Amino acid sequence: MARFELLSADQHQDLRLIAQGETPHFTSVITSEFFEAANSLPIMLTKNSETGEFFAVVILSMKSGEPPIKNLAQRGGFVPLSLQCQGFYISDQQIAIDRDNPRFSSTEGEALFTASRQPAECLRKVQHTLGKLHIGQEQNQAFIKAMTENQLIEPVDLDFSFEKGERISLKGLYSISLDSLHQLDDAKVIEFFRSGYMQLAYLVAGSLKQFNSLAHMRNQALLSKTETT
């Protein structure tokens, strides 16, 4: 269970980040990141289980507990904001930590405060990095909105099959129609040009195709693995 902490120079004068966390399956993203995102990753919708809304993810690994299929180089040096945060939060205009996050340490990493008291540089970064997370959700929701009010998301079935006949199926997963969006009257795809939310779907839908590299690539690391042993 996460231990939740509001962060401060008194309490973590001596507290230090490690650079890399854990990475997880999949994490959230926000509209600005969909252009540099959609070139190594799908980008898909899903349900938050509390409150049923949807809100943007990229999947980075076809399945829960295992590592990232591309590394930074195949993702093109993309890191999602909501990696480069992770343990760090927002609770009424201030900062909090999950003191349990393993990217917290007394020993390694980068000092989170100065001699003085100050954030140092890494705690600056992550500063900056949260506050444009936080504007970021608010364009997310207005983006998903708009799609559901127009009723442009559906739920996809992904099922994949790999060496030695296992299959994985991914479940909870939404994406834009493209046969919905096309259908939409010129009033409505203009304010959706002139708003971006329609190269958004476009930059959504079409990173589905991410999976086919994904699959691939995770079938060829088990063949290799097959190989050596």
The other form holds:
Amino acid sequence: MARFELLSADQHQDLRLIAQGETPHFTSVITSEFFEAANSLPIMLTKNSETGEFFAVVILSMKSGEPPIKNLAQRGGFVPLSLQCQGFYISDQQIAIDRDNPRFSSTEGEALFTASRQPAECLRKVQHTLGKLHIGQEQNQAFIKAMTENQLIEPVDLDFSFEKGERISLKGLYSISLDSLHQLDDAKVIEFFRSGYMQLAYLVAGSLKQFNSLAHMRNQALLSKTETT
Amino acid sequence: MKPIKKIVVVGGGTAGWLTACIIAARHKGREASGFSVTLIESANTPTIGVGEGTWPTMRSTLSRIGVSETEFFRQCDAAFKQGALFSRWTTGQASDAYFHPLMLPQGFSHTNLVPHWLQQNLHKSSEQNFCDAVCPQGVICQKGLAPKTISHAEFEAVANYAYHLDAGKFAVFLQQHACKQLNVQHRIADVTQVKLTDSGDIDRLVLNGDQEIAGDLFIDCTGFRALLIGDAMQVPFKDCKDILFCDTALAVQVPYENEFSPIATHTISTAQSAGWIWDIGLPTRRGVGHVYSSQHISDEQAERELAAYIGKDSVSARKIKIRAGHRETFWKNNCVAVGLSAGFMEPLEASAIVMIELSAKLIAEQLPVCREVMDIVAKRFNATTLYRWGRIIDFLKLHYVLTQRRDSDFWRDNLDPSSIPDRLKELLLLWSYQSPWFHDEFNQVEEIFPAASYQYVLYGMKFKTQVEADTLQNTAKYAERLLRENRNLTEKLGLSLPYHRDLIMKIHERGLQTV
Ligand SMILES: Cc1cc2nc3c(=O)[nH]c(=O)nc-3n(C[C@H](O)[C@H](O)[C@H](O)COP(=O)(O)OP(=O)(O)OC[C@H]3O[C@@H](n4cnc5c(N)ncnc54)[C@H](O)[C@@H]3O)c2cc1C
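Let me have the form predicted in complex with the partner chain next, following on from the form predicted alone.
Let's see the whole complex now, leading with the same chain.
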């Protein structure tokens, strides 16, 4: 459960932030992160269950509850902005936090506020990142709108078989259809090229291949586990 | 060779526009070679303006003609329909009701659950109704939940669904789509004369007394008027009022208490003294109507029953005469009838619009290439369509022959053996020993009412089929599993689906994705 509170120096003077939270199954990414993300992780589109609207995510593990398959080094140091802001939200121009997020502690981590009740370095970073995310959201929406309007989004079936007959199928994920992309008329192609959407679309479509490496690595991990036991 | 390229549809009601859209969409891309669909409608003869319940076929029809489901919801005041609740049909008591949902029973394609359910209920003091035992949709309807969520794509479903819609708005919606997207030519004019060739084909239509329009195939969608198939082609009408007695309808619109009132996600059909009342929930209002036999009660009595249903002292309803029956043939020479001009039976199972869809689809798919082969296509069309009307008659009559009501002449007369078609009598005898399942009885492609529908009505109305316990052993385990899975699914969907009105509001606000 989440417990949201507006962040204030008064109330959260003693609160500390642990640098890294738990890594989820997937996390949202903005278009400015696509280049870096696509190098190591699949970028997928999925629907917001409240609104049905698409948003972009990177897949970090094959199953919720499992640790990320690639560590920081294997991701080339890539930490999605949304993870950097884990536990923080924007609510009516103000920063809110989810007190129940395990990143918040009264003993461990860096203090959020200085003794003089000013935002400390770590909170400044979060503020800055939240700002980037906020702007990024609008760009994401514009990109997704362009993809939806031109019917470029397609559902993908992802079924994986692992050691010992384990099967995992990921549901509700979408990508950009290369076939549909190739059918765009010339004017659209130029428009998308100029706006950068063409590259973004290819990055999304191409990053689908990263599932192979995720699945392979997970299988290797399973195998080495079996060997040791 | 005389090619068939110019299609002329007469009539701009639900039948005319749906047929024009279905044919134009199917033959899109042939315009360059001279193919065209023209629709002529009169400004002086209004459309019937009722007919608000559909079948799930409408989902594939809308998707095939290329409309957006989101726009359809926004512009046609549409709602989800997940079946029908039949109230007071069996015993007439206030507590007497059963669902005819649109989902098939669990595992329907491999196992018939009916005998298993019957067998289980023999040994139980309180019986679980058939619908709830085999599918989750009755519970979904009762809870007022939608058949999907906002993250399901257009036309995608968790629970099978059809629509309730505003008939007037639907015709306008289809018209815009037909003219803007499908290149259907629209002419507003009265057909005043039909000119035939020597061979009896329609050569041309005279419009407004002075203009003429020629065509290769003429589709009669002129409603009860039956201008082409009846007047011009002289195809006789085959009455079936000796089987189905209802001949009059009173229709009203009822406002909701407020804008948040729940919208029923099923048609409610409540039996009366000499007919029944339909109740269809749209987002902005309910459409309610009394369908009755004027042989059995007076219009005043029918009005009183309708007023009592709505909870008022009196109503001012629109009266519509209906004539139960259909044409002897539907396609004669180069003229084919679709919609009310082809036939009509009381709207107890919303069979009219689905017949329009199926007929138009058949015409579009089998469209003869040239006049030389048209009679062959016509013959096949007629055989299929006649079969379908026959099945509609059987299925509607089924609701009346299973009743235990004896409280008025209407219900008693319905049980008169001379009013029951032989085929239905035979089936009822068969079904008292073995339950209907799709393999045995229903082999026609695109059967209007699948065997599952018969199961829901038969066992909803407490029909008794004998069960030989030893015939069940083979499938007992599997049936157990299916029944258990259904309980789980019912619970899961009950928790995860949104309220009907909430989802419709969200569709208006946000729209559904196309994928
Ligand atoms: C009481 C009632 C309830 C119903 N409920 C349901 C239901 O729940 N579900 C369902 O599926 N169906 C239902 N129906 C049936 C449904 O309403 C019709 O099948 C559907 O509306 C199709 O009608 P239509 O287009 O054939 O005829 P109409 O709507 O009557 O259209 C006839 C058209 O022909 C045109 N026309 C007539 N004469 C001429 C002429 N001389 N020149 C040019 N144009 C002409 C008219 O202008 C009009 O556009 C119901 C019907 C009734 C009566």
